[in-house]
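What follows is one chain in C-alpha cells, specifically the form predicted alone.
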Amino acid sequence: MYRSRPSGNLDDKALSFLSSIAEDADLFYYDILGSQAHVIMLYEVGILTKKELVAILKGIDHLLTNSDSLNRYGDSTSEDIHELIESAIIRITDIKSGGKMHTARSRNDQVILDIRMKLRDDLNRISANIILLIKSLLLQASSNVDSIMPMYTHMQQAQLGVFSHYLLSYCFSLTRDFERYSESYERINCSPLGACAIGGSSMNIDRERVSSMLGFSDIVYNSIDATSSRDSLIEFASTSLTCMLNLCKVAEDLIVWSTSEFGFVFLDDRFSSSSSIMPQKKNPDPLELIRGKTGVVQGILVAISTIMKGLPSGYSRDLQEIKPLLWKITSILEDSLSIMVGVISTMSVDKNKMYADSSKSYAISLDIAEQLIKKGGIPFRESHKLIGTLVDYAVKNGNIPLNLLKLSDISKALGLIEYSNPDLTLEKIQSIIQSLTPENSIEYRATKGSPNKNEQKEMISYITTRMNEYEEILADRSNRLKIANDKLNLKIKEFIDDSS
C-alpha cells in the first residue's frame, strides 16, 4: 500500500524478511488507540470533516468488534501492523475517508508511540508484581524475626543473624527496583506522535491534544529525538536486568538453603520438580530457571544496545528488531516475579536446623572478640588475634564449639602465641566465651539495620509504609490512564451516536 515510488510488489522473500506482523500482534490495541486519538485531533483542527471522522471511527470499531475483519479487509502484503490497519480502514470506508487517517503521521512516530503505550501498561503490571513479592517477603519476615541462622560471606559462615534479615534485604533491593521502574515510567510516558518521519509536519496538528487524549504526561519535544531515540527502552531493559539479578540472588540463596547439606528451607511441592530417574529427588527447577532467564535478559540488553550502536539520527529499519526483545523482557519479568511470589509464600522454614547450626558455629567469633574489647580493655587487633587462634585450635581438634573449650584448651591454644595479660585472664576469657549465646549475640548487635529484633521490627514497619506509598503511586498511574481511556471512548461514542 505504501509503494508510491517503487513499482510492483515486493519480492515474497523480501516481504517475509521485512515483515514484523507476527511481532506486532501485541501492538494492535495500542495502534488502534493512537489512531483514534489522531483522527479526532485531525477533525478538531479542521483537517477531517465530521463525516470522514465518523466513517474512520466506525471502521476502527468494526476492527475491534469483529475478530476476523483485520484479516478480511487488511492488505496481505502489509509489512507491519500500522499498514495492515490502515489498509483495512480504507477498504471498510473508502480512500477519500480512510486515506486521510495517516495525514501528518509516519510509521516512524507511530511505532514508537505504540511501544511507549504498551510499555506503560507493562511497567504497571511489573510494578504491581514487585509489590506482591515484597508483601510475601514481609509476611515471611514477620514470622522469622526470631529464626536465628548463620549469615555468610564468601559462602563461609560469617556472623549470626536471623532469617528475617535476609528476607528484608531482598525487600530493600526490590523497593529500589520499583523506584527505578517508576523513574523509567516517567520518561516513557511522553508522546512522540506528530513528530512524523523526522521533521514534523506543515499541517496544523496539535501534538499536545493527542498526548492528553492518550494519557501521556508530556510530548517528546524534539522531532528527531521523538522518532529515533531509544534510550528510554534501553533504560527499561537495564532496569529489568537489575530486577532479574535481584531475583537471581534470592533464587540462588533458596536453592542453596534447600539442599540436604543446609536444610534451612523447604520448597513447596507445587514449586518443585522431580527427577526422571531418581525417585528421592525434589528439585528447585523454577528457581533455577529464574537464574537462567536472568542470563536471557542480560543477552537482550546487550542485543538492544548493539542494535543501537552506530545508528545515525533518524529512523532506521534496524529498530524494528527491538520490539520482540522488549516483549520477551516483559514476559520473563512477569513470569519470574509471579513464580517467586509463589515460592516465597509457600515455603517452610526449619528454625530448629538453623538454630542447631548457629549453636555450634564459629560465626559468633566477632561477638566474642567485641566482648573481650568491652570487658577486657584490649585493642581490637589483639582481640582479633586471640579469637582467631582459639578458633584455629578448636577446628584442628575436632571442630569443638567455642563455648565448650576447657580452660586447658584455651591455655594450650593461647600458649602458641605466648599470650599473657593479667587484666584479661584465661578464666575471664573462658567466662566471656561461655556467656555468649546465639540469642544474646543477636541482642547485643543493636546498630541501625542489624539483625537485632527491634531493628527487624523497625525495618518491617518501614517497608510496610513504603508499600502503602507504592500502591498509591501505582493506583494513581493506572487511574490516570483509565480516565484518559474512558474519556477517549466516550468521545468516540458521542461522535458515532451523533451520526446515527
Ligand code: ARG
Given for the second form:
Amino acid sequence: MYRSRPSGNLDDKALSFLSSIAEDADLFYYDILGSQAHVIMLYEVGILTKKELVAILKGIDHLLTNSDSLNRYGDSTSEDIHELIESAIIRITDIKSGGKMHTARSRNDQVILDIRMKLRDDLNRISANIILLIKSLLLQASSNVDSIMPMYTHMQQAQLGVFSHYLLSYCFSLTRDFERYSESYERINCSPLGACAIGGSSMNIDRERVSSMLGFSDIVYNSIDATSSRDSLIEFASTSLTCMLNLCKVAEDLIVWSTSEFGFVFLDDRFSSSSSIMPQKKNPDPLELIRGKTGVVQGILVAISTIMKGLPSGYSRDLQEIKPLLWKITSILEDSLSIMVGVISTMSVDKNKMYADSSKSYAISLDIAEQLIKKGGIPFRESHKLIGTLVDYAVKNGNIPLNLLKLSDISKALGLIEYSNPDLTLEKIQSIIQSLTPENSIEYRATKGSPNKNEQKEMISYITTRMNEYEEILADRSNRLKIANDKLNLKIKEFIDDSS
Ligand code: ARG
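Mind pulling up the form predicted together with arginine next to the form predicted alone we just looked at?
Shown next: the complete complex, the earlier chain at its head.
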C-alpha cells in the first residue's frame, strides 16, 4: 500500500500472495493496543500534539466500536492488518494526524509486538487448562489410591501398582509443562517496539514507556534481535510439542486400558464415537485425535524451524509464514487439554477387573523375590533365578498363579536347576509365596514415589500444593496484564473526554 518507490499497484495475484490479512484477524486487537500505547508515547515525547493524539485515539475508538469501519475506511490494497489499520485511521482522521501514527515504527517491530502480546494471552489460557487437567487427574487419583492394577513395561505386566500412581505420574509431567510455559512466558513478555525496521530511530521515542504501558516486563534490547529473532516462538512451539507428547501418552494408555481385552476404564459416552456400520462400537476417537494432533504440532515445530533455517539477520517476509502455524498450535493445545479434562473427569474405573487381573498376574514376582532375600537370606541374583524358574514352570503348566503352586510343583520346577538350600526349604519358599497378596505387596513397596498408599497420599498433597502456587503465578500474570490494560484504557478515556 505505501508504495513510495515502486510505481502503481501490486499485481492482484502478487497482492493476494503477499497478504497476511486473513491470519492477522487474531492480531487486530493487539495491533490496536500497540498503536494506542505508541501514539500516547509519541505525544508524551513531543512528537504528536495533543490534538493529533486525540484525533488518532478517536479514530481508533471508531474502529473498535464500528465493526464495518475497518473495511469501509481501510485501504483494500493493504498487505496486512498493520497497513489496513493505519490506512483506516488516516482516512478517518486526516494525513496530518493519522499520517503521524507510524512515526518511529515499522511493521517489522509491530508484527512481532502483536505476536508476543497474543502469545502471552495464549500461554495464560493454555496454562490455565493445564491446571484444570491436573486438578481433574488429582480428583480421579484420590478415588483410586486403592485400585490395584498391573503396571506395564514393554506393554508386558511388570509390577503390581495402583491406578492413582499412573494418574499422578501424568500430573508430574504436566507440572513440568506448566513450568516450561512459565519460563517461556518470561522470554515472550518483552517488548520489541521501537526497534523499528532493524536499526532503531533518530526520533526521541521512549521504548520503556511503551513496554510498560503494554504490561511487558522488559524490552527486547537489541533492535536487530528484536525484529528478526523468533527463538522465543520456537521455544513456545517446542514446549507445546512436549506438552502434547505428554497428553499423547495419557491418550494412548487410556485407549489401551479401555479395550475389551483390558477393560480397566470406561470412557463416558460423551467422549466416545460410534461406528457407521458396527452397532456395538464405542470408539475412543477424541483420544485418538489428541494423538493425531500431536503429530500436527510436531510438524509445525519442524516447519517453523525450517522457515528460520538459513535466514539472515533482519526481517525477511518468510517470517510471516510462522504466524498461522502458531495460532494452530494454540488452538490444538487449548482443545486437547480441555478434551482431556472432560475424558478424565467423566471416565469410570473398573476396580474389580483391575484387581482380578492383578491377582492372577506374575507381576508380583519381584515382590516375592525380595521377600526371599529378606526372609530367606539369599542373594538377589539367586532369588531372581529361583522365581524366574517357578514362573516359567507355572506358565508352561497352564498359567498356574504362583500362590497356587503345590509343593510338588515347586519341587519339580526347582529340581530343574538343582536347587538345594537347607536354610530356605521348599516349604518356606511356598509359605513366603503364599503370604504375599496384591495388597501387602504394595504395602511393603514403601520407597519414595512408589504405589504404596502413604506415598500416593504424599504425592497428592505435593501436587495439590503446587496447584495453589501455580494458580497464584497465573493470577499474578493475568493481573499485571489487566492492570496495564485498565491503566491504558483510562488514559485513552481521559484524553478523549478532555477534548470534548
Ligand atoms: N505482514 C508481515 C508479517 O506478518 C508484517 C511485516 C512486513 N514487513 C515488511 N517489511 N514487509 O510478518
